[in-house]
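The chain below stands alone, shown as structure tokens; this is the form predicted on its own.
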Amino acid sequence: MRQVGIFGKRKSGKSALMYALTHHKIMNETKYRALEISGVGKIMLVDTVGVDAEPAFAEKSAESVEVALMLISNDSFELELSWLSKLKKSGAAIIIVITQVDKLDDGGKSLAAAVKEVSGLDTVCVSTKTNTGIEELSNKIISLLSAERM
């Protein structure tokens, strides 16, 4: 099965960011979700443990994913920025999510500014509590899986 990582410091909104793009509600502690993408097929979303809690049990899963999303809470980002590399050897396609974005005055613009211009990297802005974001985050999520298809 197809598998799409979720990275990031704890508290980063990896399990909410799992939850609002399967549509499902926050139930439990489970780190792994399947669902059905159409023209893509079945993948499984991992939610991995904090990169700054158990490091190498998101290495381990970062060499098994297609497509890492890279969470960012705050300017404080030089751990999300060293895995970029580590995610990069891997293989995998990156997507770079600043996340809870409606605690940030300028939603989240300034913060993906400042990333990208360390990291060259496109950022995507989400809040899992206004919805903001996870359409747009979808879709980048299914044309990197469609066009590693091809």
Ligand SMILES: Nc1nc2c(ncn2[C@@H]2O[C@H](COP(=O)(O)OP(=O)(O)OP(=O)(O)O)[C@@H](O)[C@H]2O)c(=O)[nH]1
Given for the second form:
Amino acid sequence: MRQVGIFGKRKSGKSALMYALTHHKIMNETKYRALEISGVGKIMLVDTVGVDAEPAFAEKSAESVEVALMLISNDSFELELSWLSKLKKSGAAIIIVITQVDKLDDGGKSLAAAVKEVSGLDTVCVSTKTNTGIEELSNKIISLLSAERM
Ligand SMILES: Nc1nc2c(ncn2[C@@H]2O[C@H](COP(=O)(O)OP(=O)(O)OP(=O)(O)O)[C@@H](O)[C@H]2O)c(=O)[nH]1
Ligand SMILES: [Mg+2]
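Please supply the corresponding structure for the form predicted together with the ligand (the preceding block corresponds to the form predicted on its own).
Okay, now the whole complex, with that chain kicking things off.
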């Protein structure tokens, strides 16, 4: 099945984002959620261990994803940047996601700009607490998956 991977450090908000994207809150920890997207088909959203927790496991997950979300929740993001080249090598399309932006005074704007400047990649600011940016992110994922299939 086509896979979308959620990468980021411990406590960056990976699991919360997976639940928000699938509109499905569950109490126990699940590592995968399958969902059907109209026009795209069945995809699997894959929650991963922190890139700072078990890099080898996270790298294994990186090999099989078509789209990779790289989560960044604060301004120490060197490790996340170093992961971008690994993800590119595996052929994944990457979306950088600034998470927990309800905690940031400017809604993540300056962090997003800083990350964009060094990575050259587009970023989406999200909060699962206020539901900010979830729809925008869903749309970006869908358009990447649609483009890749053509
Ligand atoms: N304020 C706020 N808190 C959030 C948000 N997303 C996640 N959190 C909180 O941040 C903590 C970590 O969120 P998780 O989703 O468990 O993060 P994770 O990356 O899956 O963490 P691990 O699986 O332990 O690596 C939890 O206490 C969440 O409630 C958000 O958008 N806003
Ligand atoms: Mg988690």
